[in-house]
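The data below hold one chain only, encoded as structure tokens and taken in the form predicted on its own.
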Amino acid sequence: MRILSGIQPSGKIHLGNYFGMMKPALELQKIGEAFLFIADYHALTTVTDPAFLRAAIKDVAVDYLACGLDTEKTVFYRQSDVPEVQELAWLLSNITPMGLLERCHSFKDKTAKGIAANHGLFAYPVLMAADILIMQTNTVPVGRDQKQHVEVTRDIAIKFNNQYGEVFTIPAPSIRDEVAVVPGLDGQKMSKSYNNTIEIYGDPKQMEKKIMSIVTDSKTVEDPKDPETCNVFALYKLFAGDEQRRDMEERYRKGGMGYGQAKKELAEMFDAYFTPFRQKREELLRHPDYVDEVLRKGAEKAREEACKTMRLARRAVGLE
């Protein structure tokens, strides 16, 4: 089984990207043969400082090494680092139906939250498209607010393969419902788009305040609370036990608890569970060649297959 994910080098990495995205594919590198990559062309649709821009390329892939990227078992590269993507993407618009992106969620989402509409933005779920079909993916683990860029992925391979012959492997979403999307600071899906994360290798006095700080109701100490809705808890719950778990949510529902003290052990289990993370990103920090050979060596396993796909694609479409 070949699974592949990818993340933005737009912002520090936060609980979004590592509950929704990191977590679960770190754990799928155990079972299958993982393609991670760095999405560089995808963060040109919201990032437009070419200084940011490279040094936040540089920082998520020291925050994937330290969060506990196996190099042997898994294939880790740039985007960038593989043209043929940007050519499948190409092949693969040319019979995209408009239609099926003008319904994309991702799209209206962030252009209602003032994000500049451009054809980049517009199309980049062809571009996820290509990213995936390119390495012939079986899995894709996403949250559930991104499973339709999957499903928009498979219709493109669908028609693709019906117009031409078989040439991509048809991909599933691999989702995790109990973290499919986790909250941000103000109850919104956790995003650097939104500003209400809370960063994994942020300062931990920082982020204890950023903790301290998330939205909840109006109720007081004595009240009983609804864990179920309750942004605070929803985070909990990402670290914690089953009894752990339990004991909050007792604690809740029979009130006597306010939400600072729910927030000041959740700040607890969040530098708990991160300072081993800290301390080896610090480590990869100070052998920045390390990380420089090893999205070399990906690079390079990463095109060797890019190439097998794109000759079956242009073989398929007249272009050999």
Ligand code: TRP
Given for the second form:
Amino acid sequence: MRILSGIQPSGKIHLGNYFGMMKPALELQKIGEAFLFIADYHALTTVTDPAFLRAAIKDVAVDYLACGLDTEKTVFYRQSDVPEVQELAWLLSNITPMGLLERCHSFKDKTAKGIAANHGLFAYPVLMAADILIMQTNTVPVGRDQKQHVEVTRDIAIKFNNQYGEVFTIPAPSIRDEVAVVPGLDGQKMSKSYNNTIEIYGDPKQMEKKIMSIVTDSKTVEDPKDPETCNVFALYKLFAGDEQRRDMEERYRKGGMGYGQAKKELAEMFDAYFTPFRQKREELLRHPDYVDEVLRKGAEKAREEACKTMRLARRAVGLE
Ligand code: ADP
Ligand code: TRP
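Show the same protein again, this time as the form predicted together with the ligand rather than the form predicted on its own.
Whole complex next, starting from this chain.
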């Protein structure tokens, strides 16, 4: 089974990215052949500062490597090191109906907010389809917000195969219900764009402050509380084992525990969980050559795979 996912280098990694996408992808690397990449071409749809982009690409590489990416099992590369994806995106563009792209949330939401759309934003899902199809991917671990893009990819792949013969494996999204939408400090989906994130490599003291500021209802310490509707509990259960989760649930329902206490315990779990990753990250920052070498080898392997698919695709459409 081939697994593939990508992350944009567009800011600091938060709990939503980690539990929604990175951790599931890293777990899948145990059962299949994983391809993970830095979606730097995609980042150009939002990032316009070259210095920021350059730094963000380096950051995200280190961030990933520090949280359990096994370079023996996973091909880790930069999207722009595989220019064949652009060629495939063009082939796919010519069979992609406008209507399919007009229906995509990524495009609809931005234009609804009055952001002037350019062609890059409109064609974003076609490039994403090229990323996925060029590696003959079976499974794409993502958060729920990316589900539609994987469905568009399936539609494009089916259409291409019908029109030109079987070239592409038809992929499916892999979305874990329990982490499909990790809530942010304010209870909305955690997202860089909502400014409600807890960054996994953020300064521990600052992150503790953020955790203490998570929005709750106004129940007093004595009141029984509902864990199901509480943002603090939603984050707590991402870290907790079964027993810890049940114990916390009971304390919520019984009353006698304030939200402050639950937040404090969440902050402790957060810290214990990410401290080893933070240390690994510090070490990697001292060895930039190692990180460059991992990406160079990843690019080599990724291109080899991409070129195999491109030979089939070029032949299928009549370019060869
Ligand atoms: P952001 O919304 O902060 O800009 P991205 O769009 O860069 O995050 O998301 C990168 C990956 O992380 C995607 O696979 C996305 O589905 C996942 N992801 C982002 N935020 C969340 C969240 N709050 N819950 C679950 N998954 C998320
Ligand atoms: N669009 C994804 C995001 O914003 C990133 C991405 C690009 C991706 N290409 C991909 C994810 C291919 C999975 C598969 O999060």
